[in-house]
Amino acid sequence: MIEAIARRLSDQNSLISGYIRRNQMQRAHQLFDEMPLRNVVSWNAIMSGQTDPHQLHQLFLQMKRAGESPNQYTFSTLISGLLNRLQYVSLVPQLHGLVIHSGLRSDVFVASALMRGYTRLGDREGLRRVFDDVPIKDVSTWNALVVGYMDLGFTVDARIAFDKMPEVNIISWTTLFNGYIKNRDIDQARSIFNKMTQKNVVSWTAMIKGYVRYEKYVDAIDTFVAMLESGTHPNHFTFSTLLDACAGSSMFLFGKQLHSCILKSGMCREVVLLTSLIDMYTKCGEIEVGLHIFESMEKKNTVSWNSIIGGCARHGLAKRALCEFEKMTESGVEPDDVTYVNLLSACVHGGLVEEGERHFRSMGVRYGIQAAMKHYTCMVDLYGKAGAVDKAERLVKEMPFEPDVGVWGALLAACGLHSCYEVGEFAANGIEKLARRNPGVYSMLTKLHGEKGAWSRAIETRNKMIEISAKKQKAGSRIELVI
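Structure block, one chain, which must be in the form predicted alone:
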């Protein structure tokens, strides 16, 4: 009888895990709720499929109330899941206490999760304390320490920890140079990368991505060529990163060559890769090709929709952007904050004030997306270009946070466009506080004061430009040579 119950429990746990692997969470929860008997494996299984931190925390509390003792897998799953939302990261010290009480602080999986938690909290001492509590440290524990120090900006401590590691693997090396990339030391990252005796596609792609991140596009392509010469085959993440480089630098011909390589490699069904292709073509001026690729995609995610909506916005196809947004919501894909930035940008380019207002209001009501600085900048720009400078001014005054230079710049540009000098004075007072960090603002202020006839203020602003060596940004162009 006992063996039959145990066998049935094991089968049900396996079923829950199977449903979760197939992303059938509703069926997994239904089976879990109907189980007359559960053990720690059951709770771990259902918790492993939970992506919402609140629900995950509630499951853990229910488990404790049911009298089930958590094990190392429970804690590692719970702590890792809670890191997705800042308000739950504060629970890490409390969970650390439970870990110690349970006698699990020496477990490497739990320790790694706790170290990530203390890193998210910005607690350097907590990070080190967890590491020191592990008596037998494997390479993953050392890697977690290096990652933690790098994420907190302590590059020297990270390098010392790396040098003390009893053994290193390719992940250790990649972790180290990736850390330097995150801390904006791309030259040191390349120096570490060059010292690696073994490199795989992940490490090559990480180095290429580092160059793209800091807009060193030629270095990214040179690294890609070196990767091919080493005999390492690129994957879809490599191609996606290179396409981002092409989009950022308008290298259309190289982008087309990459497209051909992708087709030959058989990776043309990857959602990430197709999204990067859309982004590359639309940013290089080929909106029709981007639309064709998008429409041919079998699966589309939020990033895919964002890419095509943003592409339509950049090309002035405001109505098409709004249409694609409607299709996105009808397909069941939920928009995010980036979607609404692209959508509002489309309204700006198309002069669609009413549509912009409607979407700006609905983003919070319909999807719970809180308006951020970029959304307010779009709305101020929309009102300003439509001549509704009074609405733009009122919106700036009603903002729940201090406007940044983008918001003030949009309002100031609107004042210059429609000769609203009184509102322009309000904008000028706001933007002057930020001008030192944004030298290009001075030329805008000089122009406004000059048009108003306030020559003393115009000269004063001009002198400030000279004082900090501020210069107007010069236009530039580039040509792409085919050899």
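None of the values given here were measured: they were computed from a predicted structure. If you superpose the two forms and keep the largest set of C-alpha atoms that fall within 1.5 Å, you have the rigid core. Residue numbers count along the first chain shown, from 1. Compared with the form predicted in complex with the DNA:
Superposition on the rigid core between these two forms places the CA atom of residue 90 2 Å or more away from its counterpart. With the core superposed, residue 99 shows a C-alpha displacement of at least 2 Å between these two forms.
After superposition on the rigid core, the Cα atom of residue 275 is displaced by less than 2 Å between these two forms.
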Given for the second form:
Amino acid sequence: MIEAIARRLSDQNSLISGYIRRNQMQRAHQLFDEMPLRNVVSWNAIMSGQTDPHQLHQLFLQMKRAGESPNQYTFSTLISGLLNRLQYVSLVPQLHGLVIHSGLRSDVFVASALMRGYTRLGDREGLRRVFDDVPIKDVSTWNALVVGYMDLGFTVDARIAFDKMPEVNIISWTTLFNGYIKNRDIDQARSIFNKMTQKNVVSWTAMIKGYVRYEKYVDAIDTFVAMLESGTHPNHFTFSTLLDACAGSSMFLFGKQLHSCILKSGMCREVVLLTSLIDMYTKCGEIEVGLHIFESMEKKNTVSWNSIIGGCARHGLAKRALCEFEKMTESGVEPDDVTYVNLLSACVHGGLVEEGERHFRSMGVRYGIQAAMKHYTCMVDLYGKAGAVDKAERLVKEMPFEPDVGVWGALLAACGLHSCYEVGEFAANGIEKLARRNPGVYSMLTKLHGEKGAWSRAIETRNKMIEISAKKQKAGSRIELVI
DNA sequence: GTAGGGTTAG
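Please move on to the form predicted in complex with the DNA, as the form predicted alone is already shown.
Now the full complex is given, and it begins with the chain already shown.
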């Protein structure tokens, strides 16, 4: 009898995890809710399918209330699942306490999750403490230490840890050189990459992305060619990285070639790839193609909407951008901070001051998105370009943080555009404090002084410019690369 | 029967 009950419970647990593997969350939950008896495995299984940190935390609390004791599976699932939302990362030290209390600190899975948690918290000592507490470390524990040190900027410690590792795998190597990429040392990264005896699609893609990140597009493509020559097949991560390179350097022909490769490869339904394609086309001047791909997408998420709103904004289609935003919210996709940057820059391009003001006001109220510096920059730009320099100035003065070069620059540009001498000096002083001897500032000030007829000031500024041998930046163009 | 490292889009 007892055996029969146990078998039934175990079968139901298997079913739950089966549903989760096939992404049938509703079915999993329905079964979980209907189960007359649950054990720790049932809770762990249902928790593993929960991607929302809030819901996950609630499940954990319910589990405790139901009298079930969490085990190592519970903690590793819970901690990992909480890491993608900042407010829940702060629970990591408390959970660490519970882990120690439950006698589970020597479990390598739990330790890895905790180490990633402390890394997120920027807590180097916490990271090290968890690592040191594991008596028998496996290669993943060591890798977590290397990635932690790298993410916190301690490249030397990361290297020491790597050299001490009893065994390394391809993931350790990739973690190491990718750590150097994150810390802006692309040459060191490449030298380690060259030492790898085995490379796979992940390591190749990471190296290519490293070059793209630092705008070394020729190196990125050379590396891609080397990857193909080595017989490694690109996956959707690789393609999306390459499309990013095309978008960043207007390599339209190469971008189109990639598009046809993607179509042939059968990966063309991936949301990330389609979004990369939209971005590539709109940044290469092909807004119509971008819109066409966007319309044809079955599933759209926040990033895909952002890319089309941004694309419309860049192409001066302000009304269309606003219209897409309406469609986005109607379809139930939540906007984020980037959505609003794109939306507000659409308003800047279209001179839509009232719409911009309305959206700027509502982002916090409706969606709880706090206006950041970049949003203020858009608003200053919006007012400035539309000739409301007084409003732009007021906004700069009322901002909840110290303006950065971008904000001051937008204000100064507005003053140049509308010949506002006093505010121009105010903005120039602001920039001067942050970035001394900025040639653009002197150039603009000279213009403003001249317009006002303050010739002695104009000459004074001009001389300052010569003194630091500031020259207006030369315009340049990039020649399209075709392979 | 339940869990973990390295690559992706705005």
